[in-house]
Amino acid sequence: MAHKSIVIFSVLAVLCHSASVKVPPIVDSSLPVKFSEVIAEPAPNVPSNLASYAYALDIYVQTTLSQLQCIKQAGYCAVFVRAYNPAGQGSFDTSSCVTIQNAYKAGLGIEIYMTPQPVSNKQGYQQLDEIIQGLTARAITVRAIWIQVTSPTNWPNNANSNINFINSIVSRARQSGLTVGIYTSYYDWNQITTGWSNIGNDVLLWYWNVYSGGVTGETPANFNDFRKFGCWTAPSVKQFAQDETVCGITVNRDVYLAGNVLKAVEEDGKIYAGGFVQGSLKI
């Protein structure tokens, strides 16, 4: 689950495990992008002949109505949409009911994501029940969650704490009904949790991998560069590419697997958003 630079969702500079990984230096966790003092450029096009997989943004600015029209036009079928902001002890963030109403009103795919603070004085169930809480209040009902496990330096150093925080999210989830998924990458799950893998098999994965911020910085926008690591054998989303222009909004970019993510629907005056019905494609 910011900064004039980008989106995400946060989250490096130490060399990760595998020598195919090039990890970049570690930033404040409030801000969704993982390298500093990057200029945004514009995106390339979305390819017109995809088959397996749909392109998505992951942003945490509030987002007008013409900005998403144009993003929808421009070949994104889904929106990642920060809805905590970790400043301070962290709190609900106010402007991710505008962007989730004008994602609606543009006919994207709406996700949820949250950057919780692991060294707040307020629980992690606490923090999502303020998710839930404020979208509730704004006719916005989630059907999930993507809980943001980046930039180890900005947790606590020491891995029971941390997973007892994670764990308490994902119960709160479970409790109230929402699918959860985690948004992290093989390095930042080791070194805040030291590879937990008892999450659950119900947990689904958005992983992150580029090179560096920008255009030149992208991996490929699939899913062949991923590794297992804690529970999971396979993936649901990538970032693939950081720190770019679209629609005049830095973004970062995102794959997922064509067809499953659930259209956001309005019924009873309330605006429903979340979910994949499908979990992963088999590698």
Given for the second form:
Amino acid sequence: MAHKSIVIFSVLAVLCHSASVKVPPIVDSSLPVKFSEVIAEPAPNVPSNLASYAYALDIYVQTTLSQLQCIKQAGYCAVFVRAYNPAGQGSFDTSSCVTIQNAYKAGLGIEIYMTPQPVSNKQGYQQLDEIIQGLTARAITVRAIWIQVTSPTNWPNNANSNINFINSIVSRARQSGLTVGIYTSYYDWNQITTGWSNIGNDVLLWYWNVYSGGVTGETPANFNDFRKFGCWTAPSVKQFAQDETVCGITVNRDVYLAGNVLKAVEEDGKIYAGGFVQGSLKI
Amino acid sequence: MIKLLVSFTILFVLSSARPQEIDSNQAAIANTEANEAPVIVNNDASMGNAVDFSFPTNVQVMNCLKKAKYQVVFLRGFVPTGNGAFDSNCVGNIRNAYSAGLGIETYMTPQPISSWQGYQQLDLLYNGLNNNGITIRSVWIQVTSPANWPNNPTANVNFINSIISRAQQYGLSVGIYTNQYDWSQITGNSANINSNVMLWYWNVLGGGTSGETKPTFADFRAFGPFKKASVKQYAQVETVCNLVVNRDVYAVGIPAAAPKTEVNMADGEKIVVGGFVGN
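One more: the block was the form predicted alone; return the form predicted together with the partner chain.
Next comes the full complex, this chain leading.
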């Protein structure tokens, strides 16, 4: 008899846990942001009762303190901020400093990613150096870096050269004592590196999968659609939604395992970039 | 012996172009060992089952595919090697598929970096088939693997339209084999292609049976000019009848009739293919 009620209770608990709060998208006509192909709709709310995944956003526009406070209020635990702009020869994204400082004040975890420029006269390690120097000069301590390896059309059709380029960044990150992760998908990785599997098992994975941009193109906010590729047997982060609005800015949405999330604000008053996603801080 | 045949097949397939094309010079490909596809359980009368492949095979395999409940085969008629060329393997494949009573569709993997323009490549395919007694009614153009296309969406759209126009001049139905990400990368998500073009889209989580998605169109989202899909490739690099294939489902419209029983090819008999999968 007790058995039956435990089963029923468990089933109900699972059902409650898996029911996400779906809010119909509301078009906010005060929004100035308009993308050429996708008009970003407001994202669904972060579920209030999730046990295992934490939510994050990845952004590349300069973001204000009140926007980031709003983001924190909305249930996001961390932001992934772009620190390198691939335009031209590639350059350190100075606006990331402002976003990082504001995210720190808002009490959000901070990770940084770079969109490198593989056809630059600057080598991979030089591009990473620019980021580290740029952030350090603003009293931001870098502990981890995520390297964007997506959009095959922006990469040379030469897997060996691409592997060397990525390796240059990864090696420099290791030398600098940073944890390093790659932001990619199995198809991107196949196209750009033909499935390179020797990058080193200290390198983390942030993978993406959407059916399309926008709210209707989201995939479930979990790692269930992950399949092993390259050297990765498990991911750390998944981008499951692209081109939506949260708190008035256009973002992509991510989940990561909430297990070992460090508290966002370190006691020492220093601003850290990286170390907030499980595995991205070397103990 | 079978294992040897399967390994050889895998190596051969990996070294030749196929949907999900990989540069044949790279040996270190993500280790997708083709495992055996699950048996088809047909509980959806609105969807037909198909496989697509380019490897040359025999009539026994085609008969086996038909017995395994695949109704249609998508066969490659054009390879992107060099400047691009008619894929002569398709002649035997088409004849064998016809004998086995399978529906037949033809796809081409064009070469966007070629001295041949799009329409010239279509001509090579069309004439190659005609010269072998095969009349096509439809053609599917592969637009995948952004790494193999120039980083020039406008040029790519012009190239694709050149093929479509020529095919439509010949009175063929035209479809594109692609997906949202490929289309976005290669054409900049263009909607400026000739109208009335069907869509064969693909979505897998990885190669092999563990990478399959559902054999339904539930994950389709409109993109570019495509408001609906006719075919979906939901599994890649699996073995069926000891042949390495990709697996597809298609919406059953009013298909042209495939021969009901096995056909003995008479000399000079003309085969008509295409039109089995349509709007």
